[in-house]
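Starting off, we have a lone chain in the form predicted alone, written out as structure tokens.
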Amino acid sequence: MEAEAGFDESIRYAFQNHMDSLNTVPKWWREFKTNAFDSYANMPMPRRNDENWRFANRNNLSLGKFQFDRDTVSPNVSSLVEKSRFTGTQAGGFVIADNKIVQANRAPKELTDQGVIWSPLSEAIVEHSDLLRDYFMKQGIDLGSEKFAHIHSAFVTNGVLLYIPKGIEVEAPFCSYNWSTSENGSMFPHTLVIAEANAKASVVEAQLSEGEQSVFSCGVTHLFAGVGSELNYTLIQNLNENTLGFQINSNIAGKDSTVSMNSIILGCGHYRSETHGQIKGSGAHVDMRSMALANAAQEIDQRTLQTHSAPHTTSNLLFKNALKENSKSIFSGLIKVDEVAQQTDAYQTNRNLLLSNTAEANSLPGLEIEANDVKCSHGATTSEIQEEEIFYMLARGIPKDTAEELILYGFFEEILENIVDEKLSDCTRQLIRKKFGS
């Protein structure tokens, strides 16, 4: 087939150039990664009466100047290291430069001899390819941004792969760190977590600029989650405002499994957000939670999907959006319910608070429900500050920034309270308040 019209063939350079450099990958992962390559070529760009673009800016979409076959590492190493330092403790950790790991905390040897994995997706290519071949990327992509997840299965080079194996327990937190660098760059986070029958683990990943860089970053986290497990992840981004950022999110909740997502959302001047929450065996539940914080001429798109596909399964998404200047949000959600997934119980809630009288707030909740004995509920609300909150505190002497930044905390707060890490819940603030101004 014929490339899309428009497509630039530099891109296409460098993918020969990233496939000549896989000297000692298995056949199956060059395969993979150059039928990709082909559907992101073929596949057009989003069009103005794709559904689920609607309300999206489909502008500067062009990924002509960004640069994907560049071989570097930052010169500053020791310092990203140094920042990457969110969590109390963790039971293993890399850092991420530019596609590249700078440093390395595998998990302890008790772990190891258990059976976990923690392994950079540069080596699990190699030392677990069957595993990989059996997990990566085999959920759908089906929220509209198939041609970008193309793109990353085509030029990821770098992520991380945790298996936990059944029966296994690990507290404290598996973290990693993704940092791009390079102006004109390109970074293609991956972070698959697989969870057998009983185990139980947390994963923090971060998404992260040093300086004020052009970047364009293409993420996606799978996560698998067996008979009984149990999974937190919680997603830090904070790009710079220069960035053009893509995170594709899905999870598989096996029975009586429980899964947590949570995403700060500070980064990037247009970030396109998808999460797919997948309850497939009875008695799984489902937490998604997501906090963005936009200013100046910010977009934050998000969709969403939480398919019910078993009886007696819960689902809960609550995603909450502050708007400054002209920042724009867009969420688009919907609770599907498949005629075999009786007694579901399943919400879905967008909040969204509006800073300025420029910012913009749009939202489409939805239900599509095929069984007949459910309780589903949807719901959107856009506000602004109360006059009678500011005021409130202007008499008891507080100034009107720091009233405004306190009801900030309160309206993130059930968002936040979902972090159990001290020093991570710290961190999280501290970002916060300085995205504020404060």
Given for the second form:
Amino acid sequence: MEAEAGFDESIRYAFQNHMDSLNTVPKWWREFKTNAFDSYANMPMPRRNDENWRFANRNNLSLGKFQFDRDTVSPNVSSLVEKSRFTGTQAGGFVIADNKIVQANRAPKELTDQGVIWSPLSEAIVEHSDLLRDYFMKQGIDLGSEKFAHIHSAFVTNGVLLYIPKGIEVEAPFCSYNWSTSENGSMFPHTLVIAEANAKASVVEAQLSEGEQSVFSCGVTHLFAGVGSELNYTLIQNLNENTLGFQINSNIAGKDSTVSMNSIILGCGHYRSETHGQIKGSGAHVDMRSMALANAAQEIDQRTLQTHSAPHTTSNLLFKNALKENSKSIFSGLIKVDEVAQQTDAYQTNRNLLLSNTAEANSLPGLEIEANDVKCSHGATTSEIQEEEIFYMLARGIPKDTAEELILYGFFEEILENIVDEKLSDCTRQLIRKKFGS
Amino acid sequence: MRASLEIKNLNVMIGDKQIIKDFSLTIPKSEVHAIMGPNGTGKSTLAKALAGHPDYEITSGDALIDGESIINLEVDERSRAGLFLAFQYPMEIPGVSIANFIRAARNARLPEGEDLDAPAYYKELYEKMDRLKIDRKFTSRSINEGFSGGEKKRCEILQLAMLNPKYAILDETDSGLDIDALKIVSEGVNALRGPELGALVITHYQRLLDYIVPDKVHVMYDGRIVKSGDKSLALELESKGYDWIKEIAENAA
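Having seen the form predicted alone, I'd like the form predicted in complex with its partner chain now, please.
Every chain and every other molecule in the complex is listed next, the one we just looked at coming first.
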């Protein structure tokens, strides 16, 4: 039966254990999880003819081998904490290992006194239950991974909640480090950011592996940007290549808000990401940027949607992939402009750099425009490093591997230049260098 | 033996076509030589073959820097051995800034494990940019991307100044330059003239040689030098035209 394909009864058993392990959670949370699990169990796996899964490998999506109810924490917590320092400053930071908080840097008192909430999800469920009830998983999942969003909801126990009240601006980033450490484990990173009117904040999330174990990672990030607010979110995904990874991103941009979502993608064997920019308030601007460096047999599958449902809005999407060896990328992006969304500027660009002749880049750009006074464009290019560029650099005495590295950095520069925190920028470049040299 | 860039009986093919034919020329260090000649005669081919472009095959002959053969070296090794080619058409490399590009080239010349002194590097870079009237803001701009013809050529001379080669080949550095840019570029080259640099200036027009006055002028036709002389040869060529050279070449054959 198709609905059961990829479903393993052990997951139902694990879910029961998971529910039994929840102690002091609100009733609505239990119901929410139970409903989510039922939806997960009843929903079919992605099918061959699903438009949202075009070109994607669906053969390794089975979750049967992963454990969902294991209660372990890595023994070398201090080394994880040590390695969880990507930014120069932070307004608050949580280090989470296998869904458990292992280090908590709370927000300073002057912020909490002003009403800022920076909380692990595990605490927020109890302490900010009403807020979560209004905002948790309230942005539609509509790019193909609905089933996986449901399993996220069913098993999620941790992550971060950031709430910035009206008019509060925080310069330093809030950081969330999510580590996977257990063989055949699973993790469900969750980032929920709510910015009230004219608030300003930035969030840095890292998803990382300790060791080479096979893991299922299924993360969700939802940003709510209130009137005139400014949110900047950067994800560094450097999970090991035995990881099956999902990341479901969405943002709602209110009137005159500015939202920026950046992804730096290096890891996972099979990585599926979905990003939906919902531009709902007039005057809002949304940037969606991503860079991926893939090698070996990695598959980087990215689906995006820019929905404009208010006039005078702008969105700008730039996804860049560099592919080594036998790696493969899929970019499928759609710009949707509703009839009311006049004077919209929406751009979508996907650029792929092939670093081997066995790498594969697929690009499916699209537009659906119902308004008549808009500026929209989409473009996709796939190219290789030009021999003449290399010759020019060699002729200056630069060795070939350095030349290729410089060209690769140059290719990613349009993305990397948006990383404000200098240390984070350096860390990212180091991760890229390490991966490129491997 | 005087230090020199020595080209000995060089033969170069592109595909199955021979372009450079038994070409010989010695450029002593401290001298500037000019090669003039009509289009399609092999001037740029000579430059690229010496730099080691993979499409240009040296089938016989040799090229030596201060007595050491370079033709079996890789492109980057030739550069580090002291040969510099200023490109006729410099490449645009998106996202790679001038500062980082030249820095990588300088780093490649340092011994293993040694790091560039960054403040000193920037000081030197800015001084040399000022001299070439290149706006300091250009350091963070992608190399050659969106540059005008004059900006590209000034950037080539900046690299020449920053890399201190023993021998420089300037391939049609005057092409695409207006008179002001030509003066700036020429001043930049003249400032580098001296006992430590030998230069080969390739040009189609005599005009450049008003500003970079050569010690010797060689006229090239059909892959070889057909006439050599002092700077007055350039003027003679200008007045008589390349048909005169064609006649000389045909009489010699």
